[in-house]
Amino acid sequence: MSTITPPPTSTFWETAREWLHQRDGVLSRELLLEPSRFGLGQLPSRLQPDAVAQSTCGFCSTGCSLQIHLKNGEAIGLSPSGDYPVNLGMACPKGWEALTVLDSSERATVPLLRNASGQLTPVDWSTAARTFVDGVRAVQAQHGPDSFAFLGTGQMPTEELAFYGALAKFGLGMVHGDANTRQCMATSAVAYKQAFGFDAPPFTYADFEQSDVLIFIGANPCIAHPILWERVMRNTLRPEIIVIDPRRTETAMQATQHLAIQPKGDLTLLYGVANILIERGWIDRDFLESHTAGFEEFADFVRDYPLDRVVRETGLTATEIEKLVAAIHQGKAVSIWWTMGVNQSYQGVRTAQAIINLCLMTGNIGRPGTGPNSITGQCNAMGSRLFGNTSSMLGGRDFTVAEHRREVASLLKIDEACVPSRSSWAYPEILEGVRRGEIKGLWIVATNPSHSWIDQDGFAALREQLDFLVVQDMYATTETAAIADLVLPAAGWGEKDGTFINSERRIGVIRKVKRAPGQALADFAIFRLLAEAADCGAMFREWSTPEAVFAILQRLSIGRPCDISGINGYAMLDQQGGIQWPYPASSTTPTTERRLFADRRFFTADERAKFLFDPVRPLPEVCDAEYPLLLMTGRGSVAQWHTETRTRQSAVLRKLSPSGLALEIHPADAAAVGIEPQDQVLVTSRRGQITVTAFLTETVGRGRVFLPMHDPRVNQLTHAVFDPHSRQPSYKDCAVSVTSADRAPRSAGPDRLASYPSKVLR
């Protein structure tokens, strides 16, 4: 730990706050609890903590634990938990500011209803609830029961996600509903389910420290998951760290090997690597024969990806590819990690499965330091995937399976007729239904698709097709809330109780440590209110508190791969530092780290993992003379989060983030069109045009440019193409041109509504 000279003595609050944002968890916590040790004098009595509550952070999927310091039951500060098995006393800037973003003037504090003159005006909760129910029923009566849909989130506690999906589907009769995890984790969920028989990430974070070879594909944990990168830095094995990414990211700069692959060349590379490993016999034959299915067909398939083809299609050298193959072969414990660079792709599922295939054929699964490991984006994407009742039914069941419907109805003590027998449309299919006029109402909770959805202007045009749009959110100022007919003000993280499930399947508790402002309510309370207004409250009598719902979810999980029936309430989760599923009632003492498939038994009917594959597809939108550059998108700063709805509320996080939108472009590409550093440039795609600042850098290769995803303008450019298996958008591969804003004529762009219809590759 470095030594710092304390600032001049003054009151604690004047001097300590900046320190709390700079220091590591241990020192910062000591500073908060014992400021006199650092020459800061005593805290004012109003700031002296009298209790501490532990809560899982509400930003990313890492699932760090934070100690919330309380005075008279209200939060006055926080510090990272030193002994929690996820973050081990560390927190990123977003975690430090988790409380600050709650105190924003942009908070939604009262229900808002659009009046006859088009203005959103305050109403009471009784009026809001009745308007909601009447609006849903009016749309369903006029356009049919399937005409009202919901779009949810991975950012609410699991108990609220379950209540939301159950109320929408069982109580209000909505067949179609999806979550913004479709933009984040659908690819990985489908890949795991098809290969393993269940959406089951096999790893634990200890694997970062136990691998001697770590491969990151389309992942930049230095920025996107900094605490996980800290776990990599704790690895004492001097591991080989290989980054496969078209861009020289912050993580690539720290790697022992960086393979600057052509965008979307990863599937070709993975097939080529598999072919070489098979040709040389560097595979685990015993494991393949005993625990997998389809390997021989896969081996025949990858013969079509010889080394010369892989070199030609990836832009890598034969030496780079051979070195990667050798590292996989020589590694005793090889782990492969991916995030949005793989998931947000028109062929993402097969790319994720190609990673799974490599791990299966080399026996790198179920052992410490191994695995095909998907790092999630949103704080509770796993909770949404398992219990959100959207694309799958509660506990990962299937709406189309009669036995599953009967089971859920029996466990919830509801009429089986209330349970839909059809699967929901996916997110892009719901929006396509809006375009066709089949969906006329939407209930959007804790997500901001007006900003985040691909081809943003296409989404904006769809608003005109809706009869009734309800938005339920923390902030009244989001782009989606601004166009709503009804806005329901919701509490945020720190203002309600529940649980999150992180990337390594660890269930952690979140605690209410602040009062929500004004008339804002926890989403849980809003759902109860709406259920009563819709005369289906009796269906949810047992859903009285978040912890009561957790017990219901435990009951629903029994016998499922995600069985959590052995957890003895929130208190046990707190005592154990979170618990990874599965943890059935037959479990004894939970261990800190628990990975799947150590027994080499998978969740398929024959308990074998499946090899799945398809031919590589060409880019859906190729570059040409008019649009010669390929636009990639991604996270721009460790201090930014998604659409910045929350992170922009913090002055500290704003200072740590770029002040404007900058386009990364290679100096040679800039020179070709006369662009100098810091020039204002026009970035134009076939869908739109935006003005940004040019940042010349060799971190992007020739023919490629990069924009951070957080700015609302970026998705005016992106191309609405989706993976055929997961229906996840492909955000990272659209063709653009870049010209000087001073010299180029401005273009209104093509007819964006005409270009919107979903192009799902088949």
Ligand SMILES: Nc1nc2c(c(=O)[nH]1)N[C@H]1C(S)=C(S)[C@@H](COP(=O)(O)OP(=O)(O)OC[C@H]3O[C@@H](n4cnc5c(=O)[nH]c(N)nc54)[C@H](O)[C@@H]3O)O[C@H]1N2
Second form
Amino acid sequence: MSTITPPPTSTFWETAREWLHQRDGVLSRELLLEPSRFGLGQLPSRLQPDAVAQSTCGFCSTGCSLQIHLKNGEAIGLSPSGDYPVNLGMACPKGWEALTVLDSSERATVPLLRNASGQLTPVDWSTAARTFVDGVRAVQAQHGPDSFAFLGTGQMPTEELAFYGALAKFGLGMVHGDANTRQCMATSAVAYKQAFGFDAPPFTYADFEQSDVLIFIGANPCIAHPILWERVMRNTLRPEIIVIDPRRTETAMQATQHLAIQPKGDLTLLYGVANILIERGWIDRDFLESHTAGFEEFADFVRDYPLDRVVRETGLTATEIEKLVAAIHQGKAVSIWWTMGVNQSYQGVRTAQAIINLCLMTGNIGRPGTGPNSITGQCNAMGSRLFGNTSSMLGGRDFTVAEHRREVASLLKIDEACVPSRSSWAYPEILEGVRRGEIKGLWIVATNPSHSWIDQDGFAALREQLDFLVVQDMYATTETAAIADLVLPAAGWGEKDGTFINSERRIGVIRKVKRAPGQALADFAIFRLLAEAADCGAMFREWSTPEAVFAILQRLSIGRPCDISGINGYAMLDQQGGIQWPYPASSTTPTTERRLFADRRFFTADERAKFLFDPVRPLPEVCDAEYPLLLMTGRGSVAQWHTETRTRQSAVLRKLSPSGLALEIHPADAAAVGIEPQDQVLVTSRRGQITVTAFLTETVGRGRVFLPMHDPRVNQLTHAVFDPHSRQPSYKDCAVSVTSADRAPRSAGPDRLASYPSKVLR
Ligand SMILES: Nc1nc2c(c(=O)[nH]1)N[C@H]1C(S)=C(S)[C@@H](COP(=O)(O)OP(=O)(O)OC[C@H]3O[C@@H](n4cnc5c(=O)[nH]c(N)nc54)[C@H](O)[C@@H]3O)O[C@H]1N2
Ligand SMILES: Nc1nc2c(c(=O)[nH]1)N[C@H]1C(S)=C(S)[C@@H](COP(=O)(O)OP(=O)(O)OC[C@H]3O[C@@H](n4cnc5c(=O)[nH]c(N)nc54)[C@H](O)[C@@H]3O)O[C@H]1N2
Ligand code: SF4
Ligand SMILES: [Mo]
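Could you please show the structure of the form predicted together with the ligand, as a counterpart to the form predicted on its own just displayed?
Full assembly next; the chain just shown is listed first.
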């Protein structure tokens, strides 16, 4: 029997508990589509709200709007907004639980400083701020101004991200800073930037309903973006839905075609498909000639990818490939959607561009239901890409361009000398800098790399190299907070104001509907405090509230592709159900849905989209007799969020999650080494060894295994290899062996620091 204790705030919990008993924890579509049948969103009469606030969900990039029911200004429950153009009255379990996860004994409620005996002990905010500034200054004085770096996130409001990046670089003189979006969206950002001249995902969610052929590559939206999948289910065109994924995922099971491709076979497949389309003349010549560059070279190049090679290298049959080609040719509106199966790869950028190339060749761009469409991951990944001030400067500018530095300095009324003229190192380069002893201090905000970074033991070893590690998080118990010198307690979603930008470029407002616990402060307030302590408060005088910063960002966006100067404050965002960028001052009537490139003009100098390509590379770690299986990692269930600092706080989400860590392995591969269902097995890679439960399933395919990323041990196995253009980690392809835990020898484990050097393929 379940032991869920329903929080006293809404009837949802009673209902959910009942439902969980009946359904044994399986997510049901009815819950999403007909919440009222389950009594969701209805509060007991004693708790009737006296007001309602709209707030965009703080988990995934879908950007659902939630109605927060308030009593005396405090949240007492929530329900999905019915009239918001994104979720149309639906929310997944994480959204329903967004308030619950805030109440937890694991919250960071007071600043913590490591004392002489190595214990993290409470200090007041003024001591914390002084320690922070002294620590940064001491490292910079001893090792040079570049020796303190910062690592941020796609999970804070845009206003906070901009403040973080501006304070770190312009106020504190840091040069190197990156965000956890490197783990996630860097590939798409670079692919779009190179091909279109700007990091510009072109689609709008209505495209899910307007396509007659939808292709999902390396994406499992049933688990990772369930409300977007519901949008697909609303498509009335009887669409062809094609899923390209080595595993027969929840999404693949609902598709009309599933191509169970060999891991990392995508680039070969996409080149092969392009080759056939070109050979048969199934291309849009007019579009190619007027609006693109580099097609002829591309057509020459893909001749190296004939059908027999593609069959050999992808594990797919000629019939499967032909069927895919025919679907693309026959479709009136073909859209291709991708996420981490593409992005997290040593050749991710070229794979994403191979998708872009296919859409350009066939004229599937700028029209309803089309597009090469990268779905983002975290709630504000897009905000971090445009305004994070890390690898690109505010508004998608370039630190190395003098004119861009002048613009930003003059718009912010700061001395141009404060703006670094060098680009930042990317995340893996910053960690390489730590290994080499060039980076001696790190300020980590709203990310938990001790769990999530690739080759995590390598990351742990780097800790010893740092003089000063500051972690700013909602929870004091994260694996990264546990190794910090200073922990700054932060308010989370629901406890502060700001805006997020979702996958379809829609800017939505988040609202403070609860007080943060103890002395925790909004990251915004922390940045203001630290700016004052560092004597650069004057630089940020105008950055007084999130909405004031939104106005600054609007100013910074003028004339950029992401121009949002026409938005009239948060009130207009609320009234319109969010607004997609661009929305320049010249726009007068906001429309609910807008896509890019309807005018076929791209952001490159000649306004043409570029064909970009490179030969396919072999897997960096090939399976051999010692490590015969390829390990893929990814999302495990709809109820688990990354390192689970947030989702594990909810009894309902815990109940909806699998208990323990299970390895998906094909029954034939299991039988070959004598493994039975539910056996304890050792999974060993060249970097580490962990014990997990075997889950025998044919869905994973022969020769490969899968582990969900939500357990901190999984990244002890992964292999630190990166895409050369985006520097994104290749999380889904390392060689492992699987043996029975009773019989196999345990590995002693390598010397972590010696083995760390990251392998960026050139
Ligand atoms: N419940 C839940 N939802 C989430 C998140 C979460 O943690 N939990 N995280 C959010 C974030 S930040 C992100 S980035 C998204 C991620 O969303 P997704 O990208 O959909 O999730 P993943 O499971 O990482 O990877 C997707 C699929 O890639 C497949 N794959 C692996 N290797 C290959 C390959 O070589 N080729 C192909 N074609 N496919 C491959 C895997 O089998 C997997 O099914 O989810 C977001 N939504
Ligand atoms: N093996 C493997 N590893 C992976 C992946 C994979 O597929 N396989 N996926 C990668 C991807 S796509 C991603 S996006 C990353 C995610 O990796 P992480 O970013 O490390 O994961 P989260 O658990 O989301 O960590 C976010 C942290 O921010 C805190 N937080 C939340 N809101 C706030 C806030 O408003 N302020 C502050 N200060 N803190 C806040 C949370 O408590 C949490 O500790 O993992 C990557 N790692
Ligand atoms: S789909 Fe994403 S944005 Fe929507 S409720 Fe779930 S976690 Fe929140
Ligand atoms: Mo992500």
